[in-house]
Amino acid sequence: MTKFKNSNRPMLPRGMATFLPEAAIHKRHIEETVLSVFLSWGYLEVIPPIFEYLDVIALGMSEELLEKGYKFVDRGNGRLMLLRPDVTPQIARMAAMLMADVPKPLRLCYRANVFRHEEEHAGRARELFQIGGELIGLEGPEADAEVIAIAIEALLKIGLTDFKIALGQVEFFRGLMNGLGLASDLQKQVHAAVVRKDRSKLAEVLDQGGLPETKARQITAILSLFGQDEVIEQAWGLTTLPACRAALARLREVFRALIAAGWKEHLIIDLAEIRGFDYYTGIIFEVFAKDLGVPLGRGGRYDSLVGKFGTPCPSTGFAFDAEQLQWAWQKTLGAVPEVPGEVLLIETRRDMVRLFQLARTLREKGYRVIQHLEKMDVREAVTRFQGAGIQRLFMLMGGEKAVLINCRTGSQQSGRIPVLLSKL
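If we look at the form predicted alone, what structure does this chain have alone?
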């Protein structure tokens, strides 16, 4: 043990998470709260496998994501397997292959960890915890609005109030790009510059492409299309392309529906938000909390994914990063709720049978009970266990006598066991 402590070798692979008891309880609380919102909307939880055959799941994953995946060989048949780097393609596979005959729409939710290789110097987690949901089989704006509404309700239910959901529309950007006539490599550079919101780089690439000033102005203007309803009107005036205007009309409908539901303070429009351009096919969104530099979650429409595993099916969904959600939750609350404490049941006469009988009775009544069999007096018990996360000590003193001690206040009550039990 000493040798291991003194070693320069890391004790845990970089980027992997460890949750000690208090943090684990908080994590589970957040997961259960978010899932309860999904369930209240009629979603059903699924549990996807932690790894898949590479040749199957690769149909629904980008090259970048596959590159980050951890791969290994199935010792039974020699096929390559992939430790899941994302859950949504798994849900798409399940919907297409295992639930093809189930009436649509499907409303599915999940909580799962995913694994992605990141360079050590990048400082990013390699194990991520996702809580998300997918709505499969609805193509109308009501589906887009539904998943965004669930994200808002989930954040509010866990106690977050200072957050924003930035709505984008990749079809608007895609429509503009299709009308530019740029070479594919320049299109990629334009996309990268818009994602980074790098105005100077964008101007440089557009100039390199020799675009007419009017078209260059359309693309550059995207970086300023950030705000409320007026953003859609500004974008509408930039182009008459049918694809772009259809995309804006869809965004307007969803945005106004969410505002009518009373969530205007949490919504913004950002038409320069085009991450996942090759994956998403419509409205997308990202969730941001105050003073947290990374998104709490993201999602959007991906109508092309399910069809890669079977029959095409319109789909939309999102996932929270549970760890970032927990950071935001702790930061917002300041002092997070205390870990539920236990009743420490102490049998000072070392009567194991009596200890087990009373502990069982308490657990049947819903108490969390830790059993302790040791001779000690009240002062020794308080000294040892006060401040150790134990809320109350229940000390059996022989016969029907007992002492109930509140470890927070130090108060003590002596009496008969049935009377003291009623005060727990």
Contents of the next structure:
2 protein chains.
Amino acid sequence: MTKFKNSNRPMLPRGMATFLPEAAIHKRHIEETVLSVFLSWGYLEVIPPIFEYLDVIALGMSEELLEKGYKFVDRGNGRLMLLRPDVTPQIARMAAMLMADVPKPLRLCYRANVFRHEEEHAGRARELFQIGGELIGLEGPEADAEVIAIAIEALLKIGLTDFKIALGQVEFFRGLMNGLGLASDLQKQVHAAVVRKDRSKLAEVLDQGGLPETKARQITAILSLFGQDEVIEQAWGLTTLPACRAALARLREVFRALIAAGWKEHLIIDLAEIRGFDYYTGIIFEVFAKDLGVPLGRGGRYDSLVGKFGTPCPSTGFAFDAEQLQWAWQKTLGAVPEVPGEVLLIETRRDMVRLFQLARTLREKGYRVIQHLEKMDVREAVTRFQGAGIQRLFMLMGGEKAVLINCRTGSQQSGRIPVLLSKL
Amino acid sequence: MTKFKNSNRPMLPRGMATFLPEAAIHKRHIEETVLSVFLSWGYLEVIPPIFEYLDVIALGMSEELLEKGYKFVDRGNGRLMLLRPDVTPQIARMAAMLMADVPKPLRLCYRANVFRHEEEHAGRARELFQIGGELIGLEGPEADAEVIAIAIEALLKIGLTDFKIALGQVEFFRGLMNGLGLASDLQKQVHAAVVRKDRSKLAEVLDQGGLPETKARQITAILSLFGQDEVIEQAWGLTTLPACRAALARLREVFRALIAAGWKEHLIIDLAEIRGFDYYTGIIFEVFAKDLGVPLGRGGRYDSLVGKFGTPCPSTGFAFDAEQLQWAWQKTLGAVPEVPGEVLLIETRRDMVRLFQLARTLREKGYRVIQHLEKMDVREAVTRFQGAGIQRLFMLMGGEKAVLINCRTGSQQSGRIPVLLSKL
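Return one more block: the form predicted in complex with another copy of the chain, after the form predicted alone shown previously.
Let us now look at the entire complex, which starts with that chain.
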């Protein structure tokens, strides 16, 4: 054997996934299912390039994301290229630069891998597979509700039932910070404490910021704004600031449309969910499955992003992490989808022409046919192929004779080829 | 507008493709079609990682290919990583290292992008999309015939008819070189001249090599071994060397099986086609479409590759270039596949809940439904959406009233919602 088997050096860069057939079938099944839901809502697939010039795409990416990106120098002109760490900024760039003249709204979906350096101890993959969609050019709450509805329908179509969508609204927090007149530095400290849901740190920050008790209480209350419908009413009572009220009115409208669709059991409101605050500008959401610590997906409104590439345009969207979906799915359902109608066609006289012809006839009838050219008798064939995941053996013997073997039941039938073909 | 519009600097790294919706639909249609043919032959999809450690994968790649590869340093451990410039060596590595215990033959297929630096003036893409398959662990001519048959079936299923498969057999050339006792240096010079089909250069090389007239004539004859069946017989008459005769016997067998399948019009034999000679070890082929200078795909037998990763294993396979397929397809057929049953559902009373409910009902019936929430009358809707690629408008008016508009014929029907739903 090769030297590699005895080596301690890994054969593959960490976090780089290899999908062997079973996993690849799962992945494809999930991707096709999610994309089919996007398509049924009128979304059109796009395929963005895997590289971008760093100086171009950086306009739409946070420092943190850029830091995680794989960069290298274009040999031709020395410019820095970035292997995409995220797809949404690419779609935003495409919408602003390539589709500026196409009537809005645009409904675009994609299936794409992204690449991020992650700390090794975190055990996070560095090649991630995203399936997502963007609704570009629509400002109203119906757009927020639409992308969340698509996420829910996709999860249900995959077969998942035990999931939650945590809805947030960054504009409520933003409205409160601005309305209460917090300085930019203090806003940042408050934001950090709220993101970590760290109540004592938040109290400390507010205290040091010298905020009056009434204001501090309003901010601290955010950490408790977590639950169902009642959360919106609690928040409504908390402040009369117009920006906060407008944010809540929109959240209420979206929440009600989703409830009316029958999805109440999947919905949670969490007004302290303000991650990605720099990027998002409205309703955001995260998808969680039972017993999985990492979200299955996330998304939200990002009205400022497309404009960074030239044409301002309100937008919302989300992406699933295909591998997380796969894990949730395997936990819930487990089984590999059955491969229908598989036949191993064995030509025992080694007549290649006959093998090809008959295999083709079977494929035209819709069977998946594996061709096999080898001299062997029935007993040998059964020994070798029963239990190898094949459903039926069709053995071509001398002349017009054939044997049909059902690998599951073990039953055998002998007869003329056309007769056995009709029994497949 | 943005500063970029006025800049001469390109927005995208050259050769990096962006697929807007129409092109993405084409690409997906072609990929799905080719993969469906692989699946019907019992091939299973795998997804190899996009990065490999350079020292590992280099075992299975030529210097030339490695030179074209994008390389960078793994931040974690300083090892050099390679963004894959080819998929077959990855599949070979997976077969040898991860699937060594799986009974052979393996039938694996994939759809994957590869990355190569190309000279800019050549206008070649640097991100290429391959769709291919590998048949690993089968030595006989039925394996060679199988992969070529899959290529032909895939091309026909896509709808291409005007294509040729050029069949070569590198073992014939190798047998001749070794049998005639040419020194390694001279073999290389001869090879280079034959690849370029440069008759005068070949004569010069053979003359300087001091080869006797009879041997030189045998080698020069290769340049004329191009055509149909008769080529095999001409080559047979040229030499009695056993290695050459064995190579021809195999080629004859494969050729006959493909002719018997009815594909004679698509087949050409070219014994001077010996590109990839270092890599291939038997029958090779290239796929050409009319009026396209670049092959649509290529493949062949590579019995030494898998062994470089640990477990020797005879193998053959091929890959299509998805973009070349797409161009050939667009030249031949042109039209975008029709998107069936698309409906723009307009809720003119801005009732979000009703919009979502009715859209869902329609989707459950199989329609692709785009949701739209806006106050407008029929005339306005027709002005805005006729000619926008939408098939039908379904406008929800007050109460139970609705209007159904066929955007192609311009016909309009008014009535109650359930009545109009039944007329969709």
